[in-house]
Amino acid sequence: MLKTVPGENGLPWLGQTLAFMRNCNQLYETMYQRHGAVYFNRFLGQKAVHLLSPEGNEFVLLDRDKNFSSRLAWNRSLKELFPNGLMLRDGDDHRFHRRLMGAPFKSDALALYVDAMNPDIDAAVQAWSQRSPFLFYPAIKELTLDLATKIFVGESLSDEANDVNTSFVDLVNAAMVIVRYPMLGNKYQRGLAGRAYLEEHFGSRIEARRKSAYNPSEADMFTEICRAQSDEGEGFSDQDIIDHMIFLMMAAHDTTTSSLSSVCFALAKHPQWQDKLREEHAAVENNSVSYAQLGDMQLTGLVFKEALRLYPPLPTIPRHAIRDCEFEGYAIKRGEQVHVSPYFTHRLASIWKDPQCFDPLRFDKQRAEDKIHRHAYIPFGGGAHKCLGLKFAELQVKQVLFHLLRYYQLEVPTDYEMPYQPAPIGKPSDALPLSLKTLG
């Protein structure tokens, strides 16, 4: 006989929503201490079952028995704002779209993006020395959004690019509110208006992008997606392209901003690692770093991985049960939400040595703690829905660090700890005040 999942209902209708928004990572710890690695609670009237183990990650993310829907889970919060992105598709439909979406993320396209980003990153980073006081989070958020507009849309330094950025910011802000009802002037209404602007902006340009002459020395994701075709000659509809572009900008911009904030905080707290990375970067002889050179930066990659272990951008990965199933003897009912937590499993002492400590070498080939269980480390999810842009994200983080560490020593007071707001996407709640000490 299957066991009943233990847990708590919390407040009427709200459940534990407020506690989750306040600090979901702390809530995971509290509920684990009370109920163990399998428990339930409620969010906004919906029951959610949590599986806090690498085995739970594997069960949910690999989904070998097709028990779960990503679309139904994410639709609750994103359906009106980011409909039909890759994360909001399932089954054959998801496989078809993911396969077509692969072209903009192949190595030749990534190499072009890297070349295009070098001058913009270099100029922005140098200009940061003029800001006082310097708050890293808004500065890097501005930079990553500008880069997304250039690389994803193929536009920069224009009034239209600014309008795209403004609309996109309004759209992302709307995704983070609890009350999702448009009223005059509120965030949700501004988000829907931003969505409408972006739909018109992309939709009016699709045909021209489809017909534009192919230039192997230039690339932007919008044009690549407009031209994408399967072996059978099938391509995306206009609405598909609009939906994918808006979702891609959100996914790449917000998660990269979160990742860079965590990486730079960790480097400021552990300055010896800044020295190690500068030694690695010294192999680049000029101001522009290439795709191949970024690939050779192994230590920088380890720092990136460790920062995402400690501070994964997504605090939870949800699925919706589409059939009754069981995990380790516990009954999961059709219609229930099922969540796994990157943050929790990234700090399990059974997997990670001194899990609270910043130690990038835990990921090197000699120790390989992330290989102890294939699903202990999941900052980019796993299975069929593993993030398609993870390579692009790593390249962009490495590239920003290359330029940043050429000019500055990153510093914070000895007793400073970054106050972290993990939901809905991780970020420093104080905007991360960093001191940038110019290198001689």
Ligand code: HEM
Contents of the next structure:
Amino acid sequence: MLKTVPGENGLPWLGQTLAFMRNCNQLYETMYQRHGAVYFNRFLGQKAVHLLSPEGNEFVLLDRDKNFSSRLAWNRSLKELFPNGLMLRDGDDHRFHRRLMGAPFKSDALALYVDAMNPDIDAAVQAWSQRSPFLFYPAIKELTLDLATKIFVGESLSDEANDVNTSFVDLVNAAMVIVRYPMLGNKYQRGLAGRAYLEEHFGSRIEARRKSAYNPSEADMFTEICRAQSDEGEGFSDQDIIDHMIFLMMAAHDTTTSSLSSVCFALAKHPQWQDKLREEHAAVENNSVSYAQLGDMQLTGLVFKEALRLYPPLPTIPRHAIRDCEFEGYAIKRGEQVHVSPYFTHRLASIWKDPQCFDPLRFDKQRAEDKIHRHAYIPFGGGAHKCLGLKFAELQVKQVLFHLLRYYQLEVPTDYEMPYQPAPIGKPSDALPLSLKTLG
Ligand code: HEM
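If the one shown is the form predicted alone, what is the structure of the form predicted in complex with the named molecule?
Shown next: the complete complex, the earlier chain at its head.
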């Protein structure tokens, strides 16, 4: 006899949404203490079943028995503004698109993106010394958007690049609103207009990108996707390319911005780690770092991992049950929304030593706490939908740190703690006031 999943409905319609936004750590802890690692609650009128253990992560993300749909889960929030992105596809259709989407993420392409990003990151970071007071979150958001327009779209420093940026910002802002009804120039209407602009922008350039002469010293994701072909010579349709490009920019932007904010907050709180990273970065002799050199930066990689453990940009990952199924004796019903939680499993005391402490060395080869269970550490998800951009994200974060720490000591008052807003993508709710002290 299967057990019924225990849980709480919370407030009418809102359920536990407000409690989650106020302090997701506390809500997870309370619900875990009351109900255990399998429970349900409600968010914005929807029932959500939560599986909080590494075993739950594996059950949902690997999905060996094909119980879950990523498409139906993400369609709820992303269908109108970001239709047909990779996360909004399942099964064979997803496999086909994912394989073709591999081209822009190969190591030779990544190495070219790194080379292209150096001067822009260096210039932007240097200019930050002029800003006072300095809020890290909007500054890094602006930089990652400019980089995305250059690296993803292949355009920079033009009126069109500015229009791409503005349209994209409107589109992403629209994805955050609760009232999804376009009227009188509201955020949702501006988001739809942004999408229409981007559709036209990408659509009108596809043919030229497909035919453009191959230049091995230049690369942008848009051109790579236009040219991508399967072994059988099949490529993407124009609409596929448009949908993938718009989705890709969204998937990359706020996540990287979020992780850079968490990394820089952690470094400001733990200045000894800034010294260690500067020592590591000293192996690079000039102000241009290469793909290979970033790969050698082991400690910087550990700091990135640890910041993502404490502050995963996606604190929760949803799926939609497409069949009745069972997890550890509990009945999960067809049609239910099922969530796994990077945020909670990343703080489980049974896996992580002093889980609330920032301790990058927990990931080194000797301790390897993340290897205790294959699905204990899931900032990038797992299984078929595991983040396609994880390597790019790591490179970009390391590269920004390399440039930033050359010029500045990052500081926050000793009693400062970053207030973390968990949804829709985790971020500092105070925009992260950080002091940048110019190094002598
Ligand atoms: C630290 C930064 C990032 C984090 C934490 C992150 C996290 C994630 C997670 C958790 C998923 C899986 C969602 C699910 O299973 O439902 C995902 C999927 C995805 N991410 Fe990322 N991401 C990051 C950066 C990026 C970047 C930079 C790109 C592109 C350049 C990117 C592109 C994608 C794509 C295309 C998918 C969908 C994969 C699929 O469905 O097959 N991400 N990401």
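Numbering follows the first chain given and starts at 1. Small disclaimer: the values here were computed from a predicted structure and weren't measured. Rigid core here is just the name for the largest C-alpha set that superposes within 1.5 Å across the two forms.
Comparing the forms between these two forms on their rigid core, the Cα displacement of P428 stays under 2 Å. Core-superposed comparison between these two forms: CA of L27 displaced by 2 Å or more.
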